[in-house]
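A single chain, nothing else alongside it, follows as structure tokens in the form predicted on its own.
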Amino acid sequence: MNEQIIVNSIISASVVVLAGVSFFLPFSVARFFHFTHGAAFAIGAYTAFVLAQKVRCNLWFAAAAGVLVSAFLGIILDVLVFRRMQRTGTSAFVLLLASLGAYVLLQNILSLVFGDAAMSIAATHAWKTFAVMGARITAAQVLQITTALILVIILRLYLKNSATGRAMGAVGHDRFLAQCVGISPARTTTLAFGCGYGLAGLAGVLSALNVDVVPTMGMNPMMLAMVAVIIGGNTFLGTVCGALLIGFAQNFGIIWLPTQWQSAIVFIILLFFLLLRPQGFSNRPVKKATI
């Protein structure tokens, strides 16, 4: 039993890690909570579903298309909606509400086009199970865990060592100073949205190999991603640690609590960090700012 819980925790954590780092990229640059991230998660899954099940394309091609469509959604939203609102001095709260409205619109479009019935894109070989230390795991779950691990390593190196990654960090820290040294905040933010939403689409595709595809499938991963970023102190490695904590806490918590407490456990952790360690896993002290 304990071995299966550990494996389930790793599987859950891999989803939250993918959702968390994909949410972190645009949030760390734009500095507002973008609910449309949940729509990118679902749109990636639905794109893969249509190509794999309706058009009968190769599953790998369908997954890649899901990533690209979600990335394109992030770019379009930033260029046509968020950037224009920020130019007029719109507050982060209003941007949050705008993103929530866009999420509701996109979710209802998915419901209108595909209906609310659950659908599946998983191939038969994705359900092949393996025994690991007495626990059971499917091929799709192994792919999910492996992808999350590889992407975390690649993104860490990209953000730390590449010029574009350092530019994202500079814009997130101070947009004005970044512009003074020749960095374009607008282009950098758009790139962050494209990369982040593309990763959200990938997370949606990988999740769709394990669970059914429904229009609301992106809401819960998005909320968990937000919590991971908050308790991670808005740092990349902190977000990864927060996602791991959430995945393990949810699965180990059901040993003593009913399964309906899984979501409550996450927000109990969030409340604990907000009250006792507001900087999260980050070592940076919290600064008070006056607007």
Contents of the next structure:
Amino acid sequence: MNEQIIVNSIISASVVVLAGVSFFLPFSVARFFHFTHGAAFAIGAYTAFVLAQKVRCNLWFAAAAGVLVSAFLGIILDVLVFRRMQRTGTSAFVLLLASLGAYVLLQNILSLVFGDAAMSIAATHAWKTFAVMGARITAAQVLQITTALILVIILRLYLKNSATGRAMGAVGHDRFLAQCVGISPARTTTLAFGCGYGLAGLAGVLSALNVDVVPTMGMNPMMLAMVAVIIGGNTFLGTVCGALLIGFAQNFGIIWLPTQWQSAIVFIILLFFLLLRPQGFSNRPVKKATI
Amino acid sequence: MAEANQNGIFRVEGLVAGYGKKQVLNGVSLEVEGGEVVALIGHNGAGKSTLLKAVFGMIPIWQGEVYWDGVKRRKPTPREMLHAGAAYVPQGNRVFTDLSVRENLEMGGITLPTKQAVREGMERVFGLFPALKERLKQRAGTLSGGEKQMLALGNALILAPRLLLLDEPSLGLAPPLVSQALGRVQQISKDSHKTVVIVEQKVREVLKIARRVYVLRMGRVSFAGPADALKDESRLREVYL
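Show the form predicted together with the partner chain, please, the one above being the form predicted on its own.
Everything in the complex follows now, all chains and molecules, and the chain you saw is the first one.
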């Protein structure tokens, strides 16, 4: 029983990690809560669903297409909406509202085209279960956990060492000064939206192998991602730690609490952090990683 | 070290620029010789900072041209200007406050092609400002005013520019530190023959280090001449007030 809770925690955490880091990337550069992230998640899943289920493409190809379509969505949204608003000095709050509006629009388009009924990708080989330390886990879940792990390592190295990754950090810290040292804030932001939404799409595709595909499927992971970013103190490793904390708290919490409290637990943690430690994990992100 | 370039002439002709619909510069022309320190003074809102931003490509130029090294530029971009050997230090010694001193300098050198070049640039900066080397891991936001000025300059100097555009390096510094800070600028210009355009509110102090001075008023040049000419208090008041 306890082994299953630990495995379930890791599975939950891997979703939140994927959603968290993909949310973090554009957020850390553009510094506003972009609700369209949830749409990128769902659109990635629907793209994969259509290609794998309707067109009968290879599943890997369908997954890659989901990532690309979502990445494209991120670029289009930034160039057509966010960049224009940011150029005229629009506040982060107005950008939040604009992205919320765009999210509702995109979600409704998905509803119109595909309906609200739950659909699923019949990837039977992905549902094969394994027993790990007496706990059950599916192949799709193993894939999701592995992807999350690899992604965290790659992104960490990318943000630390590559020129464009460090440019993202610079723009996030001080847009004007980043421009002074020769970085293009506009292009860097677009790149962050492209990468972030591509990864959100990837998270959506992986989710689609585990759970049903519905137009609102991006909302919950996005809310959890936002909480992870906030309690992570808006740092990359902090976000990862926050996501792990959320995954474990959700699953361990229901040992003592009824299952319907699973979402509430996350927001209790958020309140706890906001009241007692508003800087989140940001001061010592690595030390707290051992939670 | 930067190559001493006798031809590092910086010239602006009929520059018109502003923010949104508000025109701030109404046709500014000026010329700076290679290795010369030129001060840009004037009241708040006269367009001093706007001029620096426009010539460095931080804001678009509406009309007019910028010449640097004999190359005419109608639409400069910061990256292009940096590659051409110009660097800009924004108002009040702005640094990345959340990053460490080392990370700041790495950002300053982000356009350099290799890590080796960044290392060399850093060593050069430490040669000028040894105090920074002792604070490599310190968060830039916790530096003192003087150190912050060194770091802001360092972020520009890591690229070994031949033209420095400085916007109020004395802002936020305690009075005794002002002449020290400006002295550093003068020393850097002298040692490596850098062309410097410096915007300042501390007029008397900047006149000590500048060879020539331009006074801006309402987005136009209202006075241009040798700094010595304004050392006489009554003359200064005449052109400035």
